[in-house]
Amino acid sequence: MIIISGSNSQNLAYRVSKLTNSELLRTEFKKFPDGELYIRIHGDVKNRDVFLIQTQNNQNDSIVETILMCDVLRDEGAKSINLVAPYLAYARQDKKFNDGEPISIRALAKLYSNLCDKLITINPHEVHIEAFFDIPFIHGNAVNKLAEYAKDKLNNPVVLSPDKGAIELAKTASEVLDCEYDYLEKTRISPTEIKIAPKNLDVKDRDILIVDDIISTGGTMAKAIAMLKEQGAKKVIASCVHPVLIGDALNKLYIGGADEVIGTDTYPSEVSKISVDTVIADLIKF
């Protein structure tokens, strides 16, 4: 088994290669003045199972880079090409809302299905996108890693998901923390006022871990944190697998009352305090 890194995941690929006792090949990356990418893989991949680790946090460049790398791996005779995209770009564009819109992840799934033999990702926003792929689509879960990191920071904890749809994430984290879990429910009090509170549990005098797959703009999460503090929560840690954190999202969370914000290195950021290296290593061992 050979590990190859995309430009966004060089440190992660190194750690995975050590965990799996695999050979790590050098990949050379350049960008021409007009923005076009240059790729060169150094080493022999002929008749070898190759795992390309490339998170797609800079979306379009990383997608083009992935396409070029998969093409050269096939051209150089790799036995199998296994794309590991810890953060899979366009995965949230999984349905059509208006006429004329593409289902973007479906279009990309067709490309990956032609280029690769397998795709591995971490906590996709919706698992039903698997149906768009004609190759094995494997998804790991890094929520337990978030919970393990927060475990010693919380007293009398409760785990919350931001909505009912993410309740399984809260359940996973609660099993690590050995505590109760719930989801946040929005209730409209008036045309201009919305209350956000746990559906079933009281948070007064408790420490809270909020878990989600992704935090993007941070607006809704910040409001939820502020209301939890108003309801008597002592400490609130906001956590997510993919810390996209657009613009001033992190500032919003701290002003809202977050005591700490944590994420993983699926989407490298200043709060990426947890690595998914062991999650990936477990997924690719065979």
Contents of the next structure:
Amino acid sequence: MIIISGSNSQNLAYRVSKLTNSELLRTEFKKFPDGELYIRIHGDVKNRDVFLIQTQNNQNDSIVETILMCDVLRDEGAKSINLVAPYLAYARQDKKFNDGEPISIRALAKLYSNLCDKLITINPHEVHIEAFFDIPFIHGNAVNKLAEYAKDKLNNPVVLSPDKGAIELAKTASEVLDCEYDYLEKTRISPTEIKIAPKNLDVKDRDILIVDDIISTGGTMAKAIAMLKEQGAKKVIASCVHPVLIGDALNKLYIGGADEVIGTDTYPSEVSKISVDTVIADLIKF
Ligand code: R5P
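Output the structure of the form predicted in complex with ribose-5-phosphate; the preceding block shows the form predicted on its own.
Full assembly next; the chain just shown is listed first.
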């Protein structure tokens, strides 16, 4: 087995190569003055199972880089090409929300199904996207790592998900913390006012871990944190697997009352304090 790093995941690829005792090949990346990409893989991949680790946080460039890398790997005779995209770009456009829109992740799934033999990702937004792939689609869960990080920082904790759809994430984290879990419910109080509160639990004087798959603009999370603090929560750690954190999202979360914001290196950011290295190593070693 050989590990190859895309330009976005050089640290992660190194860590996974150590954990799996695999050779890490050198890859060269350049950008031409007009914006086009150049890549070169150094070393022999012939008849080897290759794991290409390339997260897609700079969406379009990382997708083009992936296409180029898979093409050369096929050309050079790799036995199998296994794409590890811890953050899978365009996964949130998983259906037509309006007429005339593409199902973006389906379009990309067709492409990846031609380029490689397997795709591995972490906490995709919706797992039903698996059906768009003609190759094995394997997804890992990094939520327990978020909970392990937060464990010693919380007293009398409760784990919450921002909505009912993400309750399984809260359940996973609660098993690590050995505590109760719930989801946040939005209730409209008046045409201009909404209330966000846990469906069943009281948060007064409790420490809270909120878990979500992604924090993007931070709007959902900031509002939830502010309301939990109003309801008497002592400490709130806002966590997510993919800290996309567009623009002033992080600032919004702290102003909203977050005591700490944590995320993983699927989407390298200021708060990527936790690595998904072991999750990926477990998935590729099986
Ligand atoms: C929603 O289904 C997701 O799990 C996130 O809660 C959402 O995408 C977060 O978006 P934002 O940070 O922009 O509120």
